[in-house]
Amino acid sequence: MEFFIDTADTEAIRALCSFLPVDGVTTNPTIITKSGKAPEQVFAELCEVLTEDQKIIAQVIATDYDGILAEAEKIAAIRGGKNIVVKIPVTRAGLRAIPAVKAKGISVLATGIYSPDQAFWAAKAGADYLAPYVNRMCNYGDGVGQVVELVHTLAQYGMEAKVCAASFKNVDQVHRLLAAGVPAVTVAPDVIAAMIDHPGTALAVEEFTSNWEKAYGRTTL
């Protein structure tokens, strides 16, 4: 199971990676523009803060077939191609480009997925990862349920593409998909923090420390 951080905030990435076994980072054009930095700077910082065993997943901007191919090669050259995955939206041009990009030996994540049917065709085209937008799909129906169905459909047909569920609004959405066996997720830092920092844990630790100090006059073993 792979767990990615969905951000270009290198400080947030550094902080989370200091204590969590994270598999890498996903970005998109909006995330990068919100960073206030040039894309070249963002990618340089990601290469610095992540190890080569952690994936960097970045998206093409071009919307035409030739442009997608050219930008896929440019992205693949980041960090010498080591654990780099190119995001390609599931438009008609994108679906056409996926097998061509794969033929160049470049890993692909199909993105902008709003339905299991789009994901199915991206898997057939050869995408390594499929990124359904869970919360946005919930605006049109049972987004979590549709992603679970997608995982089962891929398994039924023996397709190798991994679902990398994206666009989460809350912890419950992540929890339900983890419980259903989704092979990968990408989650924003604030939702990751909400998964970890339960107030009950802080209260329990505080109680343990207080009781120990009262009994032994110290807060260490």
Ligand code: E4P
Contents of the next structure:
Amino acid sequence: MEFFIDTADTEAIRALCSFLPVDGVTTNPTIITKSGKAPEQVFAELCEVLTEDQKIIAQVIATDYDGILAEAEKIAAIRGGKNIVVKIPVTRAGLRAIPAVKAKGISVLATGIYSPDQAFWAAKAGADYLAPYVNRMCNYGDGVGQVVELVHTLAQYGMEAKVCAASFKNVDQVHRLLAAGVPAVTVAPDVIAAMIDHPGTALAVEEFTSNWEKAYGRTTL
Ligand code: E4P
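And the form predicted in complex with this ligand, for comparison with the form predicted alone?
Expanding to the full complex; the earlier chain stays at the top.
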């Protein structure tokens, strides 16, 4: 499975990549604006902070067919086409653009997905990844359940598109989709931290050290 970090905060990416085997980074226009930096600078920093084996997944801004095609090529050129994936929202223009972008040899992640039915059409159009917005879907119903259903639908038809579940707001949402075997997730740094930093573990380690020190007068083996 693939685990991406959903941020354009390069310091957070650097810190997480120093101890976690993450598969790359996803951004969207809003995430990039939140960095407070120019998009060109963000992309340059992402290329510097990530290894060539880690994917950079970046979104088009254009909403018309020709604009999406032109921007997809621009994004692909950020890194010479290797391990770069272009995010295209599943609008009518986006669904039309997906096969055309794929025909240029560019990988595509269909984004802005609020329903399994939109995801189905993006898969049929040839998208490599499908990004259902889990938490936003939860505003309308059982977002997690619908994404699990989507994974099963794709498997049933032998469709190759991978679900890359996105828009998580808590660990439970991530946990339930990992337990269901979702092939990829993209998770913001704060939720990743909550997956890892359990207060119980910190207390257990403190207790081990303190008992050892009391018995042996040192804090090393
Ligand atoms: C993926 O990169 C999506 O754009 C992102 O997860 C959306 O997250 P949000 O619902 O917090 O905006």
